[in-house]
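Here you get one chain, nothing else, as structure tokens; it is the form predicted alone.
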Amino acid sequence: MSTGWFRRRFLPGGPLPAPRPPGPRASPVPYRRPRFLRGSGSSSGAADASRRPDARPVRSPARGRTLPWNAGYAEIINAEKSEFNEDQAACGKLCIRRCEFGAEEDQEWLTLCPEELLTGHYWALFDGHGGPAAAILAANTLHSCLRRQLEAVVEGVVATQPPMHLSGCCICPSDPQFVEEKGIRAEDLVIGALESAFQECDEVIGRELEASGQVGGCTALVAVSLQGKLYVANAGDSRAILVRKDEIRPLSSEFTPETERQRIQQLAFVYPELLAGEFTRLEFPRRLKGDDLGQKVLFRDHHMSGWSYKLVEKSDLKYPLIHGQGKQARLLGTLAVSRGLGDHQLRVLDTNIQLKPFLLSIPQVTVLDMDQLELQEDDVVVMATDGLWDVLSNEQVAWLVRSFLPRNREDPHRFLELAQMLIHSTQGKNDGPTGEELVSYDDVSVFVIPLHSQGQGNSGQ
């Protein structure tokens, strides 16, 4: 993102874009549930179920519908938090086709080979806010963006070492040495494709929501299997963990206003116009009051991981850029996440201050090399939206996994049943890992992905 583009797009006083000619407004994004839930046999509609907290059905794919790698999936709608389930999910097979350099004079890239060069699998969870539209668009769009981005670099992905020039031409004989010295590997191209796909999807969501007159955003958590590796890309506060007999390995980090405080504060330091004189970028242990004027109080700024003291000035009494703690922390008093897709039209209440400049659509990507693990039959990745992690820790989820899977190895539907059990454990049952009544009132969506077979024989749809 160039500085010039950023100033033109977000800062006041920059040149305004040319007005668009009036045209018919696009139809709103229709509400729906994931395609693989069709025929699941749920008797209650989403809106009906949300109005009856005692009848929040746990929905899963029909027993005859196999997901990639025989993964399990389950979901439950919120308890009247909103009319619809704002979570969305997607999964399937990724078919990456070869692109070869054409012989035409214009030297365009052409898809010349119809056969698949590379195949993988894809699982994704999207947690919407401000309505379900952004999550639905992401579920419909992100996998296509990812396929296009991977097809653009697939020759480098399958090469022993990514070439300097994708066309194969040699400008400098030392090019392979330069690539090696930079430590560039095939997995770096996959990471780059994921990052670019998230950004492309974010732009698509912005255009579609603007055209349909809708608003909203969503977090995104994606797992992609390719060439013996599992890539977990996260933008938001959903979470993925690897659970093995003797190991719990986090595969993602949550991105909230608290965890990204320094990045957000630095942006406000470089572009103070973004705060429109309404907020202070500085962090204090609590909201300052008039009586604090002239006193030295604890604070920290964008360049500080530690704390110091400063003399309170009148400008410090403004509302903090980041306020609250834990789940109550909010960016500009509005949003609880700092990365995600959408939210292009989101503004601070009663102001024209945009939140989008502070939100990143770029994910953090973690790579799990499955070929380097001695995978066992009960090794799984658990992916879930924050509704699960609000009430269950990594250790509690691992306890449930280790308690359930060894006792049910003969059950072909055990991963689906485990996903259902994880959700039931958030619904006020006192037979959970702590014996306490753990209740999540949020939407909850869970994938349980078994790693032992690494997808052999399960193409998924």
Second form
Number of protein chains: 2
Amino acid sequence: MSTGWFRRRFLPGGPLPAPRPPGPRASPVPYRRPRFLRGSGSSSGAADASRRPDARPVRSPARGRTLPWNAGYAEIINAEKSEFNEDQAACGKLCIRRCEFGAEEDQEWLTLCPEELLTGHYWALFDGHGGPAAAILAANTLHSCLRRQLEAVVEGVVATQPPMHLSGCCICPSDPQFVEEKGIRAEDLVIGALESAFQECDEVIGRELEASGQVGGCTALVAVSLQGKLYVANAGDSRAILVRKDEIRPLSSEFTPETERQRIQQLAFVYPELLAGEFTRLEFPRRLKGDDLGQKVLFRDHHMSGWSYKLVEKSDLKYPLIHGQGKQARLLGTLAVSRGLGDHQLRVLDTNIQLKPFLLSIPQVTVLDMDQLELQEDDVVVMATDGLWDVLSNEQVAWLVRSFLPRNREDPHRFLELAQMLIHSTQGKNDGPTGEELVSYDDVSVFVIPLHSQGQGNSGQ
Amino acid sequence: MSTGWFRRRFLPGGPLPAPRPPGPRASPVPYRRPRFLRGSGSSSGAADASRRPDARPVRSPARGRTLPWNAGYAEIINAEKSEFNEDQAACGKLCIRRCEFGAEEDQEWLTLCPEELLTGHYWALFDGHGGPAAAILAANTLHSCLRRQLEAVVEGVVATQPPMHLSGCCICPSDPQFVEEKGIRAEDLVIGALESAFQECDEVIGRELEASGQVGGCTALVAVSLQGKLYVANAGDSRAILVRKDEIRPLSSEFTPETERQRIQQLAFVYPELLAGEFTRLEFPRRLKGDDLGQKVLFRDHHMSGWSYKLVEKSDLKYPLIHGQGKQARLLGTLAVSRGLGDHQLRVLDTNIQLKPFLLSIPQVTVLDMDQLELQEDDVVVMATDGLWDVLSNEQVAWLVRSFLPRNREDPHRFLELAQMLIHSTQGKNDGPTGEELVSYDDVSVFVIPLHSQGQGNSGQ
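Hand over the structure of the form predicted in complex with a further copy of the same chain; the form predicted alone is what we had up.
Below: every chain and molecule of the assembly, starting with the one above.
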């Protein structure tokens, strides 16, 4: 992505985009549930599901189908919003082959005998909005983007220390020392590959949706195991946590208009054209009105962590760039998340103001070094879309995990059953630790990934 | 600060700045040491100090002069660099008066009987570069800026909850609820006032230095006590830590080209004009050269936390925007810090490329709630310029604090002596916990602020 591209794409006065070549429009992305749910009998399709929350079926993989690491999965469709489940999921084995950068004449030979250099596993959740298409495309595509990005750097990933030059040749004798001083490790290449894969997938989704005339976007939460480490990459408001006997460790943080306020206000400060005179980039405790003119009211700008007072002028009465609190917070009155994939065509209702320049497709990546953890039998990672975390806290989820797993160690399906139980707990059907019964009316999808069994030959999907 | 201002000030093609009105140039900022050192006998002036590090005098306030909270202070001039000590310090009592925003006819009366509404204390360290002028101006000015900024919002600071409108009038009945939902507390107003004060002080320094034809900049580390809380605001590479019997808590983090890489690269991505075609914004493990052309080498761009490989092109051979590691890291080959005050005129040697657009004057503020701490007699905050932290780790400083204070509880000057001892430890004169003897050749200034005695009537300066 270059500055020039950004300016041409989003700012007025740039050259018009080339017209789409004439020809038939690509067919729309077909709706589907995750591949690994095939053959699961509980419900044949979302359209059959009753709209009453207490009657909605919870779906899980069929008992005979084992997911990577014997992970558990369960999902439920939203109660009211649409006939489609906008959440999607994917998981499987990642096979990274060697891809040498030799002379051109070598390359054909190399593709004839690809060598599997590294294997890992992959679990992903996508929470769609504006239709299911972007989440389906992400579930179909992101793992391929990641495999490609990892293959492009795999020589560095398997080296003791990533070489300065991917070819391995040493142009300057102290190159290893420079790399050492920067503290660059193999895991930094995996983080870089995840960052690039999210970007690449975002571009694919943009092209595919434009070609088929569809719209929409999705969040993405991905866990990848590689060489004894678990990488969690998050763009959006899903969440992953590690639950152990004595520890709850967040493995992701949420990206919303509230948590990314300063980044978003900063962009509007640099490029005020993006607001087209319709929005104010300043934050106030509520939307201002005529009576506030001439008063000094609480406000925050892009450079402020604290609050101050400003004299209200007419331009402060515009609709705020970020408005509302908590789950109600919206970017440009439109979107509840600030990172994710897709949304290339999304505009503020009845205007030409684009959301995309304010959205990031780059994930934040955290790394769990499993070799350092002395893992116990009931240690799991719980990954879920926001529908779960809206009604259950980290502590409540950990309480449910710790109540369920030790009592069910003999059950080979316990991680699947735990995933189902977590979903039921969002429907007011289980007694939680507090006795409160919050009900989620959103789509909810959950992976429970046991860490103790890692590498024990569950080959997955 | 508006976007328009930023574009006019820093980007080519904007209107030229108005010529300075003719007239005599203001006189240069006179060199001085902190006011509270007056009468301290150990050394009459920096120019007298020997250039050999083992002979340099450590200066502290005279024994009869008590600093706020009986804090200790000591400083030493650099060994080699200049005849001036580029560090500066200030401390004193902060008196915040009421400043009502009533009808104009009321205002004169109000200024006739200013009411002291809130008192606090203030300690500050400034580490200058490019001459002592900016640090001296900051030491003379920042506390006044802070007092002014706090007076502008003091009604909100003393309220149980800051009101939506500073006047206290309630335009919308649920205004208190909006403020509550945003979680806005009195301390957020103090944080906002610190942020604004740093900005205001930066502007003052820019004007004063331009008027007197001087140059330079400085870092700023400020501690402010107010209503049972200690606020630590930092812009630069000084550091404050809390040392208790069983705890070492960092109260600031350093802002350098390395720690702020992504922010700085992001600005160069948005405004490539700022690099004038002379620098590359990409980060490589070392500066690239001709032999690297056509190779795939390790790199990072603004959106990346991880590393990846890229094919080297000719433009990658330019000098890097951020270059070097650790203490050697430089912004545009020139500056070792990325936040601070001043530097309005600073340009890359022999070019017209300005440093200022990449520098932030905004501090990061952390808040220590002293009422929650159950403070013990030997609990202190140690604030020091980077000369100390270059040779002593947080753990080494804590070891020295914990070795010294319990043995000297009867000594009324123990915090002053601890500050002197910390300085001596940077000169290879004390046996530290490791026995290693690193020597600092930089200016070093230290405050030791005891927390247990807070509010016990030490009125200060």
